[in-house]
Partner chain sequence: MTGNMANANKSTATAESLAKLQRDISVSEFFLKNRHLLGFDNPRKALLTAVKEAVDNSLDACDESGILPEISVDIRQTGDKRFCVAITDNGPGIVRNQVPKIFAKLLYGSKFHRLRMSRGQQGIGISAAGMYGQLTTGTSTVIQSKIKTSKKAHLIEVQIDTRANKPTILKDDELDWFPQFFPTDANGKPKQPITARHGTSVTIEMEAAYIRGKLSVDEYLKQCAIVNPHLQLHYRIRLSGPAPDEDSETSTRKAVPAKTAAGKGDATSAAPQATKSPPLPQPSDEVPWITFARAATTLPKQPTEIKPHPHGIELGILMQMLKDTQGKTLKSALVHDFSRVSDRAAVEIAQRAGLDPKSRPTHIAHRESEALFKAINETKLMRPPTDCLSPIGEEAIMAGLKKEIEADFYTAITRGPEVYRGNPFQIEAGLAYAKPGANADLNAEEPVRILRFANKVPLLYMGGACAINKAITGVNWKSYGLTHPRGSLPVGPMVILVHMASVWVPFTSESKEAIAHYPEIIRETTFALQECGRRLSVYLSRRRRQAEMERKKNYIELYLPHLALGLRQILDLDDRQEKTIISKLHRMLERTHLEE
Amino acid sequence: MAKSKKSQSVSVAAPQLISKRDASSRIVGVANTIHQDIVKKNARPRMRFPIRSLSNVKYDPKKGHFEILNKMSTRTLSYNTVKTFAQSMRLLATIKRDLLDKNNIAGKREVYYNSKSWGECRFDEQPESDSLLDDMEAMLAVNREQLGFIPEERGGEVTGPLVVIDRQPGSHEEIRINCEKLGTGAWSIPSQVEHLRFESKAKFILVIETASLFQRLVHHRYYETANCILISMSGVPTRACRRFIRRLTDDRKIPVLVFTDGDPYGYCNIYRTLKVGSGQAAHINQFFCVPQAHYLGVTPQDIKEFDLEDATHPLEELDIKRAKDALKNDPFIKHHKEWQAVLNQMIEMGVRIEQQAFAKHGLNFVFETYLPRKLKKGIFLP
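Stick to the form predicted on its own and return the structure of that chain only.
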C-alpha cells in the first residue's frame, strides 16, 4: 500500500488498564469519603462526577483522543436526591461484592432487574440504571468492562489474515482462531477482548461501516487480494469493536483505514467516534478510540472523480445541522482543516452518498477499481 505523510500510522502508547484490585480500592475510597463526611465532618455526603459532554472535552492530537476537562457535577445527599444517592451506593456495593470480588460478569439489563430486590431504591426503568452506571464509570475513571459489565450489543465481525488467540472459560485452554479460514462467514468480536492475543502479517486493517459491503468483500475474498484484515462495524462501532481494533493495532502495529458512507453521520459520528472518542465517554476514550485510524472514503471529491453525481441523495435538514454543528463545536473537526473542507464541500454540493453507490459502475467496482485506486494514491483524511 502506497503511503503519503497523512497515511502513516500514528505512534500512540497503548493505554494501561488498572487491576480489579485497584478498581475495588477506588470503590472503597469513595465509600470512605462518604463515611468521613457523615461521621467526622458532620456534613451531608456528596459524590462528584465529570460532566460528560462535548463542551467538557479537549482534543490533543499528540495523545490522539478527546480528553475530559475539569467541569464537575456534584450530587449531595438531600431530600430530592436521597433515592438516587441510595441507588448509587447500592450499585457501587454490587459492583464490588458481586462482580469484582467474585470475578463475575453482568449485563446492564441484569443490573436493572437485580435492583428489584433493593426495596424502595430500586430502579423504575432501565434508562435510570444505565445513566447511573455511566456516572459510576466516570466517577471511578474505570471503564465498565473492567468492572465486570458486558455489553449486550454485538461487537462487530472480522475476517482476513489474522489469528486470534482466545481461551476457554474455566479451563483457560488456548484456542487459535484463524479468521481467514471461516468459509463464507466471519468471526464475531466478543464482549470482552482484553485477554486476546494476535498473530498477523496483514498490510492494513479496513474498517467498514455497512454489513452489506463487508459481506461483498468477504464473498469475493478481497482480504486475499489486498492482504488486509476486514472488520465490519454495522453502523457506529460498539465499545467492544473499538477496543478490539485498538488492541489489534497497538499489538501488531498495523495501519487502520476506515470506509463509511459519505455523510455527516459517517464522518462526525461513526468515524470520529472510532478515531478520537466522544464527549459522552471522554473519561474512558483512551481505551476505546483508535488514533492510528485514517479515513479512506467515501468523500465529496469521490463523487466527482468517480462520476457518481446521479447516485447521490439530497442532504436533509438534519444532515446540514449535524455538519454545521460539527464545524462550530467539534474539537476534532475544528483542529483539522481537511475535515472542515470536506464538510463545507458537502454542504456546498448539497448531497450525501452511500458506500453502495459505486454499484452504478458494476457490482464489483468498489473492490476492483475504487479501493485499489484509493490505496495506490495513499492519501487519506486524518
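Alongside the form predicted on its own that was just displayed, please also present the structure of the form predicted in complex with the partner chain.
Excluded here are partners and other molecules; the one chain stands alone.
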C-alpha cells in the first residue's frame, strides 16, 4: 500500500456543530435584516446567497476539498421573485418554529407536503422546495441536517472487518454492529453519522460504485481475502456516505481506494465529489469530503493493460461534453495533471468501460486478478 503524503497531512476538524438555538437565531437575524430594510430603510429587501456552482469554488490541495469563494448572488424582492421570497419567509418560519424550537426532524418530502397548508404560496413540486431548502441552507451557512432535515436517500452499504458502535434511539443504549457478521446482507449507513465510533483492523477501505459488483465481492468474501472494508455508493455518494467514509478514515487512519466505472461520470462526478465535495454544496464541503481517497480504476490505461478494448462502449456526446467541461471548469481536474491526462486519453480513445467488463476474462477475474494486481502495483490516481 502506497500511502500518499497528501492524505496524511490533511487534518480536518469535526463539522462545526451549531446548536439549534444558534441556527434559530441565525434565522431571526436574516428576518430582522429584511424587516429593517422594509420598515426603516424603505428599500426592497434582499437575500444574499453564496453561488452554488463550480464557478464559485476553489480547490485547496492543502485542505483537500473544494472551498467556497465569496461570489454571492442577491435575490431582491420584485415581481419575479415575490413568490420565492414569500416561500422563503414561510419556510424559515416553519424551520424555526416547528423544527428548531420544538426539537423535531422532518424529511424534505414532508417539507413539501407541509407547504400545502400555505394556500397559493405552496410548492407545486418537490424540486421547488428542495432547491429553496438548499438556498436557505447556504444563506444560513448551516447544513440541513442541523436544521432538522433528514435526507431521503439511502447512505450506502458497508461490509467487512468493522464494528460500528451506535446508540439505540430513545434509550441511548450502546449497540455494537459487527459488519462482518451480517450474513448475506450489509449494513446501511444512517443519515446521522456524527456520533458513531469504530473498531477495525482492516488495512484499507474499498469504495465501489455499483451495488451489483459490491454484492459479488461480498458473496466471495473479498473483504476477508484483502482485509478491507467494502462500501457501496450506488452512484454519486450521499452526504451521509461521504461523511461516514471520512469519519472512518480519520478515525482508523487507513487509506481509501475508489473503484468506479471508467467514464467521465465515474471520474468527475462520483470520485471527485467523494474526494473534494461538490460545487453545489460547497459551503459544507469541508465536512462532506474524503481528501484521503485515491482512485483505483477503471482507468483508460487499464483498458489497454487488461486487454479490454472489445469490452468497451463508444463515448456518447454527453460523456465527451462532461469530460471537456471538467477539463475546462473543474478546479480539481485543473489542479491535477494526472487527471487531465486520463480524461484526454479517454477522449482520444473514444470509449468508456464498466466495472463489470472484467467478466470478459471470467466472472472472478475482477477480484482474483485485477484488484490484487492493482493493489500490488500501488499506483493510484490522486
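Here the structure is a predicted model, which means the values were calculated and not measured. In this text, rigid core is short for the largest set of C-alphas that superpose within 1.5 Å between two forms. Positions refer to the first chain, counted from 1.
**Student:** After the core is matched up, is the C-alpha of residue 83 off by 2 Å or more between the two forms?
**Tutor:** Comparing the forms between the two forms, which are aligned on their rigid core, residue 83 does shift its C-alpha by 2 Å or more.
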